[in-house]
Structure formats: C-alpha cells, structure tokens
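Single chain ahead, written as structure tokens, the form predicted alone.
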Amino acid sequence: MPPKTSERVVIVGGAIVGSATAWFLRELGFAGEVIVIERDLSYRYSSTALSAASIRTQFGCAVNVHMSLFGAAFLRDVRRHLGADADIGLVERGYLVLGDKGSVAARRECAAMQVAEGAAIETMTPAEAAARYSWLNTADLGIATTATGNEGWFDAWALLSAFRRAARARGVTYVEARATGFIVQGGRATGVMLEGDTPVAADWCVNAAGPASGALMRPLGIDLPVSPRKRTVFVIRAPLANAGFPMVFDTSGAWIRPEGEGFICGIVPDSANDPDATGDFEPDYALMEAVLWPALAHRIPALEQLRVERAWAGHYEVNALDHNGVIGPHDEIANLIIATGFSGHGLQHAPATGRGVAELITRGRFEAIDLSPLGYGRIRSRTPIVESIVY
C-alpha cells in the first residue's frame, strides 16, 4: 500500500503510547499530517513520567509476551531507532517472580507458555531460590521464576523525550490542549473536539489518552471500561546491598527494585480502597505502614529496618474487564482506533502498540505482531482475556 499523503491522523494523548504511534507512522511511510493533542506538555502528572519504568516477559497472556519481546529488542537498539542521544539507561536484569505452594502447577505451566512464545524463563524451587538470593525468605514459597534476558528497567522520561524528539524531527505536530471528545458523523470519526468547542478535523483518530481514555468515549455512548487508579511508589533505604538485585514480585503483590543507591517499591491497594483516582496524586503513606512494609519485611527480613525517603503517586489506566490493553479500531467506527487500558504495562508495550496502530493506518492490518486478540470486540461482548500477572 503506498504511503498516504493527504490524510490527517489526530492522536489524543502525547505520552508514550501516543508518541510511539506518531513516530511509527513516519517510520512506516505515512506522509500525511500527524497531530498529537496533549493536555499538558510538561507531563507533570503523566502516567509515563510517574511510572516505575520496567519491562518483563513474564505475563500470563501470550500476546503480552510477544509485545514485551518486541519492546525489549526496541529498547536495546533505541539509539539506532530514535537517535544517538537516546540514552534511556536500560538495565537488563530478570524479574524474580515468586509463587506460593498452591500455585506451583499453574506457574510451571505459565512459564512453559512463556518459553514456547520465545521468552527466556528459568524456574526455581524454593531451595534453589534461597541459594541464589541469600536475603530472601523462601519458607512459604512453592516456586520462583526469573528471566535470563529481555527484562529490566529504564528511564521512562528519557524514552518519552526521545520518541517526541524523533517524531517532531519528522514533522509531527504537538498541540497543548484538552480534548473533550471525538466527533463522529455518518459512522466515521471526523475529528476531535477541544476544550472551548474547537474542532480539529481528522481522517483517523487515535485514543491514546491513558487514564482519561474511557471518559473520552462516554459522550459517544461507548463504554470503554478504562479509568485511573492511583499507585504509590516509595523510595526507600535499607541495610541491604542493591548491586545485582532483581525486580522482585512477591506473592503478597508487593514489588521492589533497585534505584540509585536505594530501592523503589509499591503494592496494589485492595479493591475496596482503589477508587477512580481522577485528580488524586497524593501518595498513600498509610499503605506503606499498614500493608507494604510488613509484606516486604516478611519476604526480605533486612527490610524490617527500611527508611522511607520520599514517595510519589501516578495513575494506572486500569481496564476493569481483564487488565489487558485495548488495541484496534472501534467495531462500529473503523477509523477511530483505541490504544489504551494497559493496566500498568503500557510503557513497556508502547513500542509494540505504536507499531501496531501505525500498521493499521498505513497497511490496514497488523504485521509485526498479531494484536487482534486485544481488539475492542471483546469489550463489546464482555469476553475477557484476563492478564493474571499484574502488579
């Protein structure tokens, strides 16, 4: 299919997914106008900027494994893609994902699936994990898994900046404005409405608005079950060396990884204390005292003496149906493409998502990865594809 020269793509959301989509459109030869609408170009409250910025292949759904493999390869070669100054500080180090005694069979089956899909996963008994990680309490564990490649963490702001810089260098326009909804006429999206009743005409619209993406669809009567949920990240110090320390996912839902000379950590609040967090960016210090600290101290006894240095809160764009991204055209509005709902793994899956959305627009189909299982049809039919490994 020849590059399109006269069409205009308007992307709502200028953080990592929207910016990756814009860059990939140019990479795949789209020669028309690309406009990115971002409500705050400082990105002060952006989920991307406030992310813990990690990547893993240990997922419960095969499509997510493939998206992570694509993302890991992109990040390793980021300078070739986005320019010599794209320094994202990538640390490649396998996650340590822990399972209790009742999860052994299911976790072994999941690890086998991950390996079959191309991930490099190693399974350990509790004794093997204890021998490798001397600081780890394995008494109540049944299994542990890690990866020998394609996992780690990086600088989220640096990656976003590199995508934006490279997209702008290719003629992508960023506009600071608040989108209030999509304009639909005759079964097609014809533009985006900005605050102040200012329309922006479009041939293609992309909803990459992250935590705000569900609300953007409501004026059309479309139920996209995506909303913001607050996640607090704590910066701590403890009498524990962090050299070679992995990203640890505990059975309690707690996670911890090295950052600088200390660590960052967090835990998902229980569902009764996890409301829509629109406008709420206050760190939940009570969560540390009541839930996270006891969980960390149980799993890593050295953390009984941790000290909280600071904390910040960001938003996950939680897809309440199945904690998986929604990628693809709306089933009744073919030129309105959705790219949201990643429930905490949007940053690591942004390269694969941006590539996939750009393929739909320029080629009419997915090519690099078949992302069709993540389409809007399952939202319409309420047929979840549950991602079981979410933190």
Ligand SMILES: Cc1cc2nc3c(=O)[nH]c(=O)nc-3n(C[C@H](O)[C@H](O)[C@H](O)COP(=O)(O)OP(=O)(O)OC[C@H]3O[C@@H](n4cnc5c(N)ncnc54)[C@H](O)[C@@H]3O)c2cc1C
Contents of the next structure:
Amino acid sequence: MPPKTSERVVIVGGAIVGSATAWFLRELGFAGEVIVIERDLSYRYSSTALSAASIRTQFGCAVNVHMSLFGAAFLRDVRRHLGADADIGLVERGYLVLGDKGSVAARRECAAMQVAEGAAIETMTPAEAAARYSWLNTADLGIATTATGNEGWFDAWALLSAFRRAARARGVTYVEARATGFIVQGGRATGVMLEGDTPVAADWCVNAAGPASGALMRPLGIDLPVSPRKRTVFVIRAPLANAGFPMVFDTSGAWIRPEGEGFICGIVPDSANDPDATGDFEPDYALMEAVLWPALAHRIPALEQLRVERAWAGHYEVNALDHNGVIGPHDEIANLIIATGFSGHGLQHAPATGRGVAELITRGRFEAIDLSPLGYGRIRSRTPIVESIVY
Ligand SMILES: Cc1cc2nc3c(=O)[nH]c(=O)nc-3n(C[C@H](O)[C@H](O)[C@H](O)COP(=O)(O)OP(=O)(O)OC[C@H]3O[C@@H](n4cnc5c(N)ncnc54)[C@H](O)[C@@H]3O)c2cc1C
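Now show me the form predicted together with this ligand, since the one above was the form predicted alone.
What follows is the entire complex, opening with the chain shown before.
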C-alpha cells in the first residue's frame, strides 16, 4: 500500500546517504513530510566531506557491482537528476587493481563475475600492464585489471550540495540538531529523540548517521556493528606526470590517484592500529613514513621522491561483520530503516542506497536493485557476505 500523504519520514544524518534518501523519496512521489536531522550542517566531520570520492565497479560482491553501475549512470546524468547547476567534476577513468602471483585464479574469476553482472572489465598480464603503465613495477605481480567505463572520481561536496539543494526545492526540511536515539513503542518506531529530550514524531525512521549509526542504536540495545575508523588521506607531489593516471589499488593495500597537479593516497592501517576513532580526526603521519611511502615507492619507483604537502583524516563507517553496507528495515521494527556500514564505499553507493530506501518506504520492496542481500538479517544471524576488495 502506498504511504499516506500525512505520513512523515525522519532521517537521522543529512550527508550523502540521508540526502540521497530524502531526494529519492520525492523522486518516487512521496508526498508526506520529509525531515532530515543533521547535527552539523557545516558537515566538517562527515565522511562525505572527507572522502576520496571515487567510484569503481571492481568489487567482489555482485550487489556492490550493481550499486556502482547504478551510481555511475546517476553521476553521468547528474544534471538531469539534480539540476543544471549540479557540477560534480566527474572524471571517468578505470581503476588499476593489482594482484599478486597467488591471486591470479581468484582475480580472474572475480573479473568474470563483474563482467557477467554488467561491468566493463579488462584483465591484463603483468607484461601487458608494464607495456601500458611505464611507471609501474610489475615484477611481483600476477594480474592487473581495469575498467573501460563506470569508474573514476568526482567532487563529493558538489554532489552533496546538489542533492541537498534539489531535496530542499522539493520541500525536504533540514533541522540542525543532534539525535540521541529512536523512540520505539510496541515494536514500531514512533519518532526520533533530540538532545534536550525533544521528540520528533515519525511514521518512518531512517538511520543514515554514517560512522555514528551503530552508537545511535545502542540505547535500544540493537546490535549494529558499525563504528568509526580513521583513514588518513595524504596530498603529495612527485616527479611523475598525473595526466591519464588511474586510481591504483596496490597489492599492499595502498591506493593513489591524481588530484589537482599532484596525487592523493592512503592505506588501511593494520587491525592492531585501527581502534574506534570517535572524535579523532588527527592525520596519522607515522603511517605515511612507516607503511605507505615504502609501499608506494616499491610499486611506483618515481614515488621514492614524493613530498607530502598536507593530509586530512576522516572516518570510514566500518561494518565489522563483513565490510558491506547494511540496508533495510530492522528485523523486529519494520519502520526503522538502516542505511549505513559501507566501510569506504558509501559515497558511490549513495544513489543506489537512497533509491532503495525510498523504494522500501513508497513501494514496500526493492525494485531497481535487489538490495536484500545487504539486509539487517545477516547482522542478526552473523552471516557475513564478505567484500573481498576493500581499500
Ligand atoms: C578518507 C575517506 C575516503 C573515502 N573514499 C571513498 C571513495 O573513494 N569512494 C566512496 O564511495 N566512499 C569513500 N569513502 C566512504 C564515504 O565517504 C562514506 O561511505 C559516505 O560518505 C557515507 O555517507 P553517510 O551519509 O552515510 O555518512 P556521513 O557522511 O558521515 O554522514 C552522516 C551524517 O550524520 C550526522 N550525524 C551523525 N550522528 C548524528 C546524530 N546523532 N544526530 C544528527 N546527525 C548525526 C553526521 O554529522 C553526518 O553529517 C571514504 C571515506 C573516507 C573517510
């Protein structure tokens, strides 16, 4: 049954996932009230504003490939969707994902899956990769893959601004306030509690609070294993031309891509050095010195001479179960919808997520993409669908 026009959706978190959800609700004809609760409308610490803002179809899970294809099509056509002034600076360029000698069979299988799901993936031998990328050390590689479309990067802030502008133009209300939790009575979410004990009544609640989404469920005793993990992005210069340079995912876990006249790069710290980072936005310069620089210099010898210009740190909303998004209603509270846990790929998946959540509310089911594999049920049953390509 379609929702009544008197219904109200309250979304906690007004960055890319919350704003995409709000916009898609209107796009799918939701005529009730849509209220977005955002604790900081400057978005200074939101993952969205601190992201590397890249999109890839090279994932290990089919559902992630589908979400990226949806996202790539949305980004290409962003002006039609969000307005003529939506200038997100999309650069379409395939990632270069490297694999070691032991990973060849698995990576070939993964590439075949990506192609079968609709991605445009090319597989290269180390010799072919060396011929194409003269700056690359291929000595210890077994395989390299890239895409001929649907991958690249864009301006996250511009995309967020465009979603917000377009949502507001369609009557979505943004309220600057901190939510302290969801109000649940008789198995239904009836609203969101704001700081100062101010309730906001709701017919539907959406948890789009990013890295804070797990903590937001805690007062209800709901287990959502999503927490903030610090990721530092380094802005570097090097004696290496960046024209035509791809986003590189190295076997070490390091990544690097062009930005302006130079590059940005990063690496996931090892698990012993990756605690809950609530409140910590201090760039981890030691990580560059000890881990990232040696890894980059090994793979791209010209980076032996890199110079760090600056760095920033943001938070991944890491889903400890399987590094995949959690999208869908809570299994016992059907009108409390969760949209979080993307663990480093939530920006590119925000259009598909927003569409999916809006479909659940307006149509009662997923339509554009079957996102049910990402539902909350797997958290309850501890059944991971592990994403193998994580950076
Ligand atoms: C360094 C870095 C690099 C990344 N690179 C990529 C990439 O290349 N590609 C990609 O797809 N993704 C990338 N990501 C991940 C991506 O940025 C996130 O997955 C995505 O932005 C998540 O969006 P969100 O709206 O869920 O979360 P956020 O952007 O964090 O938004 C959540 C919002 O909720 C608000 N909020 C939280 N708690 C409350 C509360 N209690 N009350 C009210 N408001 C609240 C916050 O203020 C925030 O604005 C990267 C992330 C980082 C940190």
